[in-house]
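Given next, in structure tokens, is a single chain: the form predicted alone.
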Amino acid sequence: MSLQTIINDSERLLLGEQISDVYKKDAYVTDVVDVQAVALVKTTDEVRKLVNYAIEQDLKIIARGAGTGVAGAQVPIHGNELIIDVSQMKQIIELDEATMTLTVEPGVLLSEIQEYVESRGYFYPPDPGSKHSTIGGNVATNAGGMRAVKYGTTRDYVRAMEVVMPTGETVELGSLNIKSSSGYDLKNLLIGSEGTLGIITQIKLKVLPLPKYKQSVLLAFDSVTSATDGVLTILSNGIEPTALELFERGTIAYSEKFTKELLPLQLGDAYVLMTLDDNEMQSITRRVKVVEQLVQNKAIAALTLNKEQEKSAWKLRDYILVALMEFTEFEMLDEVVPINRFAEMISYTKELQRKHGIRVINFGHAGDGNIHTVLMKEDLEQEIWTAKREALLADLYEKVANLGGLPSAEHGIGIIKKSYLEKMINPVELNLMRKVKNAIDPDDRLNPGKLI
């Protein structure tokens, strides 16, 4: 069996110079290595046959979607890998309203899923910032996003999935049953495994009825510390926000420059953008009033947004990363700490800014303790930037560990954060992970060298 007999379409089988460098790097990993081939698959059967080919030829495999990952999980690091690109497996197969389940292929974009279900009166809650990421990639990293504070992460919406295992066997993990106490939860084991245990070829997602009403509120504070105090006050008083996003003035300024729009409030040095949803507008109105009362001694301004202002404010929040990519070189982290240590962690990043001479800005999902700390290269020479960055990261992740946090909330470990994970978790837990990997993939064929 040859690759050409499995993929007989030359436009879907890339060899040699046909392979673009886009398959060999991501935002933070740019060392280019040669790979054997890139196969753009369209069916589960093609994936299965490619895995069997890799077994025969003793090749390593990397599964890949839209390539939006920022942890080095989808880049080749050994050379001569076979990349299986699932981005053309992009069919929305079925919306089963009886079980409120949407069946999709892994290459469907998150934005396409959200638009599809909302047009039919349903709601897929996970809302990572990268709407052009694939659902397969979301499952592989257990993506979270802005609505996790109320609705949870991708893991909470995967009912079942079809997976091609490292042996070439195909299996469906999970089921449409709401409850299960029937053996090991293998489905959840693969969610967040970054393509190291299996290749996802179909996913059944839980959807919810679309809430009838929503309302956004923008709160301005004179400091990040005041803003995080406001967040904790909101969370501890039963408000149940759908989203609770925090960002600094210096962060949103990039987005304003890029979009040529201004945040509806221009006061203060930090902001909290909150959305509430419900089937009763009266409930939302009541909770907005409670929030205004709760933060009246903490916030310097509070604005209930009209539809136009809401659209603009969330556009600015969504475009932060795009704007940073347009105007400067940076590294974005996604550390997570217990929610009561959120303010302390952000405050510490400012200490690191002064200590290491690297500008640090923050934004993130304040409602669940997930911080996006951004290290700005600015005018630093590459050698100086590299040294300062490594020293800052060592201090930062040590603090994260001391606060009971973890190096990644939603982007994954890949190769970028692997050394930090190894230092931060219990060696017994790390050894258990490695035993699981070895039991399922004893030849270390799927995405070797990543995660653990």
Contents of the next structure:
There are 2 protein chains.
Amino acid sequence: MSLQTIINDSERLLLGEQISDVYKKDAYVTDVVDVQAVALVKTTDEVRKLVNYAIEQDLKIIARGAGTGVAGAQVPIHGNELIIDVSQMKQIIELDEATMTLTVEPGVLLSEIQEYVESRGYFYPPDPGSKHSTIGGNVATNAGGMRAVKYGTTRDYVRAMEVVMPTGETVELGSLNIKSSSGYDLKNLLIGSEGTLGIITQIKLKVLPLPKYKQSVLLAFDSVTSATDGVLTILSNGIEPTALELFERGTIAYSEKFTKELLPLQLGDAYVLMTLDDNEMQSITRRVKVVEQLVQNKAIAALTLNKEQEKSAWKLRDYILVALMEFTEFEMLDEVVPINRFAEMISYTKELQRKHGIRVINFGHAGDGNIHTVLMKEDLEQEIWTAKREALLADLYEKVANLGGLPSAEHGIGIIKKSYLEKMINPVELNLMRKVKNAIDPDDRLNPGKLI
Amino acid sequence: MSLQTIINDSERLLLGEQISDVYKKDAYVTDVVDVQAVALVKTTDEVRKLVNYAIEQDLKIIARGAGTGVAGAQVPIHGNELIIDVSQMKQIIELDEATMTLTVEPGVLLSEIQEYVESRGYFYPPDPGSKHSTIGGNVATNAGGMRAVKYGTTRDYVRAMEVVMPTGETVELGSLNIKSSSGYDLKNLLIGSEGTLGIITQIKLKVLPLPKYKQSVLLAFDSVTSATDGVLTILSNGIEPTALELFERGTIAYSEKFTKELLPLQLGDAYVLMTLDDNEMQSITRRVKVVEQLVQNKAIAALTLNKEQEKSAWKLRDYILVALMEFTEFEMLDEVVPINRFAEMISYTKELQRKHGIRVINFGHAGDGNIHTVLMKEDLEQEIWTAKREALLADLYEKVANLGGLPSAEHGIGIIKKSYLEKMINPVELNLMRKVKNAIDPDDRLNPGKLI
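Next up, the form predicted together with a further copy of the same chain in place of the form predicted alone?
What follows is the entire complex, opening with the chain shown before.
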């Protein structure tokens, strides 16, 4: 069977010069190599046939969604890769209100899912920054985002998924059952496996009733250390914040410059933007009061935001990356440490700034220990930037490991964090991962060279 | 190295006639075969040495906690098994309040964990019926229990665990990091694997702040169908019940006879015992009112229980099994179906009662679709009971499969549900499980013949 027989629509089968460079790079990986073909699939059956074709022709396969990944996981590195682009598998199939399950194809965008369910009174909690990422990519990286502190990550919202395995077999992993003690948890094994174990072709997501009310509070602190101290106090007192975003003054300043809006509080070196949600406003009001008391001796100021201030504060938070792009080339990390080591980690990045001469700023999800450290190129020459950055990263990931952290909280390992992961995790664990990969994909057909 | 060198304490090494039959059977599996030895380990190092000894001597290994399992997972079936009993690894090692993590050895009892954390203002939500089960066993079966509808199962509370692998290597899977996109999720693979992939020697559990208030409500319905209809309405309206236990009048009647107490409502054929918890009483009160409105046309009566009634109602629920034991031999199942098929499943068990001539009663966790169907021997002769029961189970599990359900929600597959699991899940999935088992334990050393 030829590729043309499988994808009987020339607009959905890209060959040779039809293949744009978009398929060969991502934000941080640009060493372009050629690919065999790009197939814009529309059905599971097409995916299955393509996998069988790849087996026959001994091609490697990369599954790909919107291409918003930033770890190089969707980038070809061998030259004999067949790219299966699922972005046209974008049907929202069904919202089953009885089991509160939304069935979607993998190419549906996160923003489409959020709008679809919210307009029907439901809520899909995972909220990664990139709203134009696909749900398939979210599952492949176990994407996290703003609301993980209360609601968990993508993993916690996948009830089941249809997967085409490297053998060409199709299988549904997971089920609509809420509890299971019926065999190995293969669903969670596939979630976060970055396309190296199977190709996701349909996903059944858990949705929740949409909370009726929400309220944001902005807290200003004189230092990151005081801010994380405040965060730990909030978490251990049953406040159940939906979001607990921390950013330095020096970080939000870029957003302020770019958007020409000002954060409603302008004092201190670190801020925590907290949101509470609930089905009753009284509960939120009470919890806001408790928070005010809890941080009384830790924060400089606490401001309960009105709707306009709330919109502005979140806009400033959301625009951090877009704003940075206006000012410099940069590399954003997504390291994670246990929540009580958050301040120590951020403070260490400042040491690294001094040691290596690269400007470093931070923001992140303080409620779950996930820091986005940003290394900024600014005026550095390319070679110096590359060398300094590598030296800084070696130090940084060593510290992450020493604090019991991990290289990636939500973006994935791909190729750019692979060497760090190898150094940071126990060789026994790494070897177990390789045994599992080899058992499921013995020909190393799916996304070879990525993750492990 | 001899066993005596590894376990240098004769009271902790049982051989030959010292090995009580307790080690050779469980509630439902009694075909006793001999075992090589029972080692009551105290340290990870002893476990590691025993695994190496088993490799040397080509013995099989069964890890075991309190022995409360009811699926035959801890029962020897070959005769060359070495039993590693972890019940003396019972230290509560540390409660780290900064990360809200409790570190325990696998032999600590669930009741000890609950008491320990609650007396310190924390909460460990998983609440399986058997409070004298060990946490190691809870993890090995992904135990569920009463509060899964709001809080999830054991899986959701394991941050990390130390495991001795079948190679004799020790590894920590998971971490204190709340988010991770750093490699395959081996922790979740091990959870629920019933001792077939590794031996758990230490567990780091997530704990929550203890909710300040709780309130139970008893709802009476004229049928199981109305009751599950009520349950679905409650779930889809954001009430967030902590527990939603359903039982038939015919089931609770045994508890009433045994305890000589009466359920506070005595009308209708089915009951739902609901608990709400929260940090403020107002929220509970409001939600109780909403529930009353929601079930107005579905329930016969709704009673907000005072403390005494609450205690009595939960006692009656908890005593169902103990009470049954007084009246008859029985087999309790733990099938699970999607929550909207709960009524259909229970109603089918009544058809089976008529068809096969075995009395069947039901109770279960209506909020998560987990039914405990109980088949009662009563006056049936042993052979007839065995034959009828097998015929009934074949029908019952076929129906479970047709409804998209699974054979075990929380007890595990062990040996008694193995043949049903094999029939019920997709052969591709079963084959994947076998590939994973073979990759991690190629000599089939850990708990062979169980689960898959």
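Residue numbers count along the first chain shown, from 1. Between two forms, the rigid core is defined as the largest C-alpha subset superposing within 1.5 Å. Remember, it's a predicted structure, so these values are computed and weren't measured experimentally. Residues that one form lacks are left out of the comparison.
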{"item": "Rigid core fit then Phe327 CA moved by 2 Å or more between the two forms", "value": "yes"}
{"item": "Once both forms are overlaid on the core, stretches between the two forms of 3 or more residues with C-alpha shifts of 2 Å or more", "value": "256 to 262, 266 to 269, 296 to 298, 325 to 327"}
